[in-house]
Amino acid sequence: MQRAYVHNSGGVRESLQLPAPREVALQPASPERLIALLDPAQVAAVTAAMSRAPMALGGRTTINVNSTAAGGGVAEMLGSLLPYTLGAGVDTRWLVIDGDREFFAVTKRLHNHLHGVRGDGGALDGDARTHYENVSAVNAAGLARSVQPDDIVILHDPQTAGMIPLLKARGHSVVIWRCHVGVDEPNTLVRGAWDFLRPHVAAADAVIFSRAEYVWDGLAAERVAIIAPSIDPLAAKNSDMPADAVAAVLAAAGIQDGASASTGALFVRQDGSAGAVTSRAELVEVSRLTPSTRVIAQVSRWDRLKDPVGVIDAFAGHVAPWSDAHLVVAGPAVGAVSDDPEGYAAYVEARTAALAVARPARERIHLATLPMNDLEENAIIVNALQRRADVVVQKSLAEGFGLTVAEAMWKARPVVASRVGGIREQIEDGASGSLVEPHDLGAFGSAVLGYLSDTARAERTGAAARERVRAHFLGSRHLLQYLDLLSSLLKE
């Protein structure tokens, strides 16, 4: 247990106590694994990289630290990434930090702030500055305890950057800050969430973001770089799975009838031993899902931002009465997802919104909280999902990246996705999936039903967009991205 002594806003001293940062236990990851689905000419360039890529970083150990080690597209992509690096040769450590209620209260407005929206309404003021800088004090007290300082330290979204300055001071020489999340178009709010980061985010030697759009005015340019997220096909979540087996893991986890639940609920876990699902989803609904229901899903962390509520009013008004298909919005376990106070409060919402729907629609809504207590599990059972689905659906109302569409774009499933964020980077409106206006609930219904009326187009528009995703949004290109950086800082 961390403990400093700080001050509060009243000027008075008192002790603030934290765990010291949480290493995330990894496991080195072979690159050729990774190589062997890309294209020739993604071959030659990533080969390449990796062989390279220990002689480039001198032999130091890159540090990736953020809030948590479980629930949401950052610890997914860390927890994929980085065995690849380990697997090339380069050291590569992760390291989780933690805070107080009153702290993840802060980080969860400026995380809702920075897509511009109000949140819970509370203020970014002095007192919220003061106890989200005390904060990071602690952290970064005890993250240095940690660190060397020739150590590359990439630190992760808003519940990190408080750190930047004080990590500086005590001389590393390399801190590179990385914001997940952004809008195109920034308002008042997220105009504010930038003028209370920018103080510490003006220490960092590089600062990354998904999309350019999602720049901050006033960053120098030489210290900016893009860097689009993306995911990786062989992790538990994107593994290819045959049909036999995506009907075992749902019956295992209680989500679908049909199938005997202990044949073929089994899965290789990234370690190479074998695991199998044996934790059961928790389940709002009045009928079950049988092999041949037609499903559509949505797979989104419990977030306002995620439109739940939205995605049930739009499958109730425009899909459900034209069609036999059942809806099915799942979420991580409730309380799973440290760093995140609003969950339990969206979920409640949606939940209260799908009892709401009237009948006959109403029997035809599924709400599934999804294990976490075994995150490969988890992730077999959301691929299981996403592949059982026959569209993928996205309704997000603001999105940093949202790579639970190109999950859904490498599963070969049809996509209607709102027309946010990131969103627009991965599908190509008409030709890897459809794009809508996030609050036209009639536009999304409409687009549902084209994929539901039409297969032979559901399964064009689904090979598509996982090629798409093999272009795009492997691992392959992100860490080539990263290596190039991380190459030209250490030459400066």
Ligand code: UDP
Given for the second form:
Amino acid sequence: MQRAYVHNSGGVRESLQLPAPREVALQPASPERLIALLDPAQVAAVTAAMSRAPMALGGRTTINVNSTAAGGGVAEMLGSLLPYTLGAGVDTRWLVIDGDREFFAVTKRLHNHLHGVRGDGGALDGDARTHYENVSAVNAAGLARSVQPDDIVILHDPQTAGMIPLLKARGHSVVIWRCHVGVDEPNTLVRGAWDFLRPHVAAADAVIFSRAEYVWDGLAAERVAIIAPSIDPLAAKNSDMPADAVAAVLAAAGIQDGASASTGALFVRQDGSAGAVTSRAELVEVSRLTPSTRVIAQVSRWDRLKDPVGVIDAFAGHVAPWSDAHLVVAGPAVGAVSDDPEGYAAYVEARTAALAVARPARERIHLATLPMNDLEENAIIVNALQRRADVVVQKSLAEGFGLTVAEAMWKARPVVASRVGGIREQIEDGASGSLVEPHDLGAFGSAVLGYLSDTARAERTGAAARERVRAHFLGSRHLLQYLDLLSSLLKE
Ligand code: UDP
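With the form predicted on its own in hand, show me what the form predicted in complex with this ligand looks like.
Next comes the full complex, and the chain you just saw is listed first.
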């Protein structure tokens, strides 16, 4: 339903039409299945925590709020983690706020500035602030209608931060803000974004960052918590998939020739019903992938900070001349990520770069936009593509965490990634993958070629990568940390 609100901003009456925050349906998942994948040392702590969770939270509902239900790491993480909190007996909801084009332009600018880059070049000035606060007021009013004051509200990323003081003023007892973005060395753009957001964020009962290095100046230390993201090993995105199913899914999605798109492309949905891969990816390519082609893959949102153009240039200049491998650069169907206004431009740049590569390297570059109309189908395709890759790459210029890295590591893939942000926590260089400087295309090429030419080393690295994720980056660890934080806030 559309609701109209009228604001008085700087003497100008401005009318915003926004839908009420949208509920994302969640199905409970049993934490026991997750616990079964842990090593024995972790099991006791996680089992005990899960059983005390509902009591520890005093029967309160936890409400997670972000600005897209699909595409990107936050949506991915909420979609995989929240079913387990429901399954553990904690009443859990997920709501998605909306905004207009100008609001998402400002929040993408904030996102870029928090990563230390200028983005669209626009300013975070008084007009940007006024619009940001107006939309936040509309969303906070919408949210207040569907949540109770003693619910625990967890807001994610800059799109939601403007609601913090408004929800506190309405009497919400616990409001937490989680920032999924950060850089190791803040520049003036980063500090400008902190200054823009700090008056809102300072009102939160707790602020969560993914790494200690990301904590902003000027926040009360006792209100800050560090919690790294995680992946769900049982989700469609990460669950085990035999090689024939990988081939069938890629064939059904039109990404690879050679295997018939028959029963192998069937999968079981989270609600237990049967699913099948029927939608096709859109490909920009000269030749087709076959089951015997060696593959290097990057799967990411279309975002300049993921550097798809750099991946293409590094492949063309530093991998293709010495290897017969193909490159697949894949991302969601353009326009499917509702809070990301720059996706189309980033995709067009990648396509232009791919088309500009000279033959024969050009013949081995495939750009794939993956269907997003059915998120479980999309997840199965991503799963198959990551498993199909001989080497997974993540050549980001900045990265808060990089779920795609953990996803590929769990699939025992050797990953070559940039030494930036949260990727540095995930990969131990030389042991569980390779880290390279983000602008060093030559080093990127040699690391990829190193794995392609030594399959025993690639396998050893993949096995170590999977164990690293098991020890540090599964949802069980994440849920324990959340429970500790919430218990301590409720005791205050
Ligand atoms: N992703 C997806 N479909 C796609 C492309 C990406 O589901 O077509 C997922 C990817 O598997 C990962 C998430 O989007 O789970 C991206 O998270 P990450 O932390 O790597 O980056 P972010 O998008 O948050 O910057």
